[in-house]
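Take a look at this single chain, the form predicted alone, given in structure tokens.
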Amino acid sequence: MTRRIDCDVAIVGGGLVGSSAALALRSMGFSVVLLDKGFCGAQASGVNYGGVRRQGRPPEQLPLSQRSHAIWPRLQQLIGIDGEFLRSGHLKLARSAADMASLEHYAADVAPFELDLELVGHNQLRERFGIAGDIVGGSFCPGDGHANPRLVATAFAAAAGRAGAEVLERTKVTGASRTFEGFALEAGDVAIKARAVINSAGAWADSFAAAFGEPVPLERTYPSMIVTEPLDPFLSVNIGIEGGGIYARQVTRGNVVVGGERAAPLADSDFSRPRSDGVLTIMQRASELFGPLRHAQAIRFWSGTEATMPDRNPVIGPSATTPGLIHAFGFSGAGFQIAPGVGEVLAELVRDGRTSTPIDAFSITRFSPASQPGDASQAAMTTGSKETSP
């Protein structure tokens, strides 16, 4: 028998930036359905480095990522844990002249954003961090830090759960179409009505973008991580690298989660296993710049898939054919610090069809030029709906 819900938003795609969004929405009074195709928090949102940084976006990016830390440190009150949540400070390191250059011309670029970036040389670098290896010198940002993603991606859509909103797992969405009140979703033994709907579906976005006209040229990638047994406490910083190749954080327990490489796709699979190669080859780069990784035993290496798009920008926010549609993919790698941020933006652009926060850059109409921008303001919507089971 066909269960029937009748709701004011269907969210499709159960990762943080999803249940973010439904968190934020019921806090406004909006009945909320979360669907995802397995588990909230599964994939990227619950697999990712776990670096919680504005350092290194682009300066477009920065108001979202400046909205999103100021959640952080409230995670406690807002999702019931903090995540494991350390401001710990980030440090991109270079490794060259020209590195070194590129890490002061963007410490200029966004001094406007007043991260309080701290341009370091390589003798302090030592002194003060530890840090090995032939290193020119680094770019230190002390108010980003890190967090553990597998507890943060689940606990945010855990907490949309207690505040009302319907969290389907396990079930994938097969049908979604425009109707006069809305939307028509079929979803397994599910059929959905909502006036509004969110496409988060991360690496899988594209396709239901495309069913209502909108393709975009989103790539699947497959990071590779990798954790070490416990050691003594070394690394007090979330560690990047100018131009990619490694990255590096300490958790309290003394774990030192590792990052840089990919992995490859499994094949008829939404899944990806790490290369024995690639496991190798960050854990001899990681020991070059942290002598006590030399002879660290790694207990577990994992991947993810996430949604790249072609200019590192995600897409957020209306749909240019389809209004009510609201699209939220493609966060490149970089989406775990922004997704709190983003899901209240994607709650202001359903009750008021706009955002205090710019999100201009990251249209879906910048990757179809003769298409036109929808009308934000017919995703503005009042609340007031209900579920029905025949």
Contents of the next structure:
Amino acid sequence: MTRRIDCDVAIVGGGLVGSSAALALRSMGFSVVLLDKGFCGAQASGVNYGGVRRQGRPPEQLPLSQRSHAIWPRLQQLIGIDGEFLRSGHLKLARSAADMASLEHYAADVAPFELDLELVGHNQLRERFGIAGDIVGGSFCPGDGHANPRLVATAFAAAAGRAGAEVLERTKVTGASRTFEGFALEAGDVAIKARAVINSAGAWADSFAAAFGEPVPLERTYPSMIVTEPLDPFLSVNIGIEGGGIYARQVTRGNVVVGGERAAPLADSDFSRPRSDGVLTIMQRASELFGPLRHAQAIRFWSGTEATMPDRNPVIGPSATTPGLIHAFGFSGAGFQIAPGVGEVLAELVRDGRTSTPIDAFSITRFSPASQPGDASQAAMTTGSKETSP
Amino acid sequence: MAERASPLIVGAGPAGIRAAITLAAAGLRPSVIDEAHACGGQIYRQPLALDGRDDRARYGSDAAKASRLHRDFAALGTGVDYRPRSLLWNLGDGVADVLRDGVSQRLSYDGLILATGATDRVLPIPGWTLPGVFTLGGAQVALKAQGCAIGRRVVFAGSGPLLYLVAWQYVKAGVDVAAVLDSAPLSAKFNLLRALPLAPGIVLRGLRMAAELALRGTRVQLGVSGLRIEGEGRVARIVYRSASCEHAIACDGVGYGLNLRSETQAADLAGCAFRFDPRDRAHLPVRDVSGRSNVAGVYLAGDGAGIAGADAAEAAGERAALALLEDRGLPHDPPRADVLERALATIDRLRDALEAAFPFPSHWAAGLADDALLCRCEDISAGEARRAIGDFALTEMNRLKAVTRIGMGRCQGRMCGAAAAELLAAQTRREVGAVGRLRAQAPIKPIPLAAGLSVDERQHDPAH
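Based on the form predicted alone presented above, generate the structure block for the form predicted in complex with the partner chain.
Okay, now the whole complex, with that chain kicking things off.
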């Protein structure tokens, strides 16, 4: 028998963006249904590297990133756990003079945002951070850090549930249409009426957007990570490398998480596995950079499904075709730090129709400037379908 | 036309050995990778160094089978590409990643027979991680391969045929075995009558062992519950309840286990479909009577695909190899395949009876104390797991892993996964088959980061 739910806001996708939006909307008094086809926080939000980093983001992301920056230290009071958030600092390394020059340029470019970046030379890297290898220098952002991705989104969803949001897991949205009053969603044996809808469906958000006449060039990417056995503390900061390569952090328990390369999707492209040559490359680079890793064991690899946009900026903001629909997806492998701030912004958009944080650069219209407002009242869609955009 | 790559056999226990012999007899030259230094698997494990004992002393009444397998495999000589001390750590698309002597190699194959075997199934009890506590299989390996005992005065506890076998082997070796504590009640043992006509030799031998244990002064106690192991820093005694009385036995070694569990990660990485098996209380890779999985060219044999013992493993290894030959368009002896399938069907009925005679204590999880350690690698107690299940409304194993770290450590859930599933099922009032299974990821077992370094880079290691 079909269960009917009437709510102010239906959120499609229970990742960190959707879950934090649900919690923010509840604190404003809206009634919220949070839907996930699987489990909240089980996709990209839960299987990313766990970097909580502003450094390296393009300037247009920094206002939003700074907003999030203020939320991370408050997780305990907000969601009941600290998410193992450590304000360790983020150190970005340069392997060549040219890379160092680009770190210097970046520091100058983002000076107005007050990230307190500090450029560090070769000798200091060794003395302060114990970094070996052929590294020219680095840029240190003391306020950045890392956290446990497996916990944060899951805890946001649980907190939203405790705050009165209806959290429906294993509930795939199979139909959505714009109605006179708002939206009608079908999800399994649940029929939902909502005045507003947030599309935070991550790697599955493109088909939802397309159903409302807004196709986007979303691509799926699959990061790959390795984790070592617990080791004595040797790495106090979150490490990145200019121009890519690997990124690494050591958690309080002692395990070192190292990411890099790309995993390969399985036949069902919702799932992926790290490639053997990829993880061997990560292990080789990590053991070159960090002496203690030369004698460590890798105990676990993982991957996940991320949504990446061609310009590596997310899509955040109102739909151009459908009033009441708000998009927030495509964080391109860099959504973890920024997501709690996005949640607040989405709640403001629902309440006020605008937000105090600039998000114009993330409008969906940048991919479909000439898009015709489709007949959205007839739109029907399937999330999780195989119709990914090229 | 390019020559086809050789088939790959993973595991050199009874299933892997029979598969290799069968493929070699048909003119193929399979690769056989195995973690051990010599063939035989766990049951017919060979000693690391000669210790003066003969096969009869080492393997008891299984000596003839052990000798024959060792001899037949050795006789293959260069007819197989045998790679001992080799760890399979990843699989995919016809390529296996194999670690040997610290170096990772890629091995292409065409046709894959997984004979990955089993490990002890252990459910936590208070004190199960104290030094001096071993699994039943571990206690047996110590004796068989290293010629040493796990203690001077030993108690064996749990369930399964191995419980009596190991206790008997210890007694034969001259160790003081204080007690055998069987979680199954006497009523369960009447199921052995069902097993008797199917395998009179095995059943009578088991009964004889139990009788001999009792005659030699070992206390054989059925229907025990409330097991806990106590001691300061190491095992000093084991405590149990029987007929609502609590008893304690002083000992310095405990062998504990509840039958076996299949090693299925390689099948998972090979893309095999899984189904829940009520008898083994585990998700197992799907296979037909021939050992074919749902993935073309991937075959499953032996305890790695469902617990059935060494005799079944030999038959299943040979049967899977015949299936591979048939699928490859080679002569494959259909009458022999029929004989093997009939033998396997008989053993399957025997397994039903044995499982009923040594039933899994499924009520265990609900009664496990909150302070008992559930996940050894990540140091997670039963209480912490229960709290997370409640706080996050968890109903599925991979979510339990994500939130609590259970199954995330060195063992990757191989040791704690079955226990965690039982606990999750009990806590959420579901059947254990309904809470899902931990998805396997590489590496199957830990591998050194230095495996990513080339030989040159390794030589620059300042530590060497």
